[in-house]
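Here we start with a single chain on its own, the form predicted alone, put down as structure tokens.
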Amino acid sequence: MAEIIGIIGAMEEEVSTLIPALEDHTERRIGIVTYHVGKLDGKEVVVARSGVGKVNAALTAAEMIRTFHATVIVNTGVAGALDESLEPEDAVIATALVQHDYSTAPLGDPPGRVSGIDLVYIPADPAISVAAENAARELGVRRVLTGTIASGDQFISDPARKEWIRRTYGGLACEMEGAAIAHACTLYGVRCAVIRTISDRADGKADVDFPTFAVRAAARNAKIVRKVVSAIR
């Protein structure tokens, strides 16, 4: 059976170079989020703008598993830098995923621990990253590192809490999504990789980096994506 695999970008930003992209497009609205169905570079996929925040991306995840029978899922955005390497346009590909806003920590478990799938780092797939870090330096990024990405529904602008996430959970990036849908992934058994572009470096000054570099991010970030999705197998 043929993978079908779901791309979802909380920003329009995200994915407004890949919709145009696809071949035999249709929509479906579902709620307020629209799937964009076709083909892109030969593969089945399916493509959604779900929203800022982890509630919005687990739930277009799990849309685009139960609905339109996904079966890889790969995030496709921009991140703040938490690792001092690096700057606006590298690349960061996700071994693993943290919710660092999620804590139970006053029963007793560790931050960050999800109820339920009981991990702390979520998993993402290793083949997946491995096709994304390659796509990535076949590019021309000038830094791309793996490693973990932290999500939360914050936008991260804060010194002293940049440095909390990085030491607490050795992040390298963070953003607003991408743990929630790879929490989804493995709820379902599905696939999932979460690809990133740097966009701002989650400091003092990323209210005004963020909306300068993040639509260049975005779409060098796209470019990754088309890549490891032609590489799929």
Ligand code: ADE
Contents of the next structure:
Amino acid sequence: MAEIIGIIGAMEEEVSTLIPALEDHTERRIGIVTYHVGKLDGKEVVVARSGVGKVNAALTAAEMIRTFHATVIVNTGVAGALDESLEPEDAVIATALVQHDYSTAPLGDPPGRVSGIDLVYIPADPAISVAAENAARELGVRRVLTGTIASGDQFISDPARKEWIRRTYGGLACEMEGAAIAHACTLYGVRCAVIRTISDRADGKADVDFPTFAVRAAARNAKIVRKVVSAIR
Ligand code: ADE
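Structure of the form predicted together with this ligand, please, following the form predicted alone?
And the full complex, kicking off with our chain again.
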């Protein structure tokens, strides 16, 4: 069965270099999201800008799976570094995703455990994550780390919150959609990968670094994603 690969970015800059590369491009708008269907380097894809945050991302993933029959979803975009060895334009590939702002801990659950799937760490597809790591290295990315990415409905710029997320979950980077996409994919039994390039250090300077580095980081990340899409089988 030919795979149909969903590619989700939260912001325009995260998908804007991929959409013009589509062959046989058609569009369908559902709600506020436009789904771009076509072929990317010979692979059937559907590309969309979900909007920022976990609900937007999960709904877009569900729509891609239910309406566009995506069999794999790749999340592309930028992230804030939690690991101090990371700099803007380095890459982080998720082996697992955690929702850092999800907690029923006062009721005795581990922080981050998601009701229904009963997981704190939601796994990404191992084969696609390895392909992403290889693709980033082939593209000459300075530093490529694989591990946990922490998602939440917060732009992280408070050093105390950053430290809490890192200490609690061991995350390498933070962003606002990956774990929601992994959550939706787990519910539907669809493979998923989260590939991110660092735009800032999730610290007190993140509000300045993000607008400085996000466009370049997003475009670099899209190059990694394109190579990964070619490798998916
Ligand atoms: N995406 C990029 N940088 C981020 C940050 N500091 N917090 C959350 N999401 C981000």
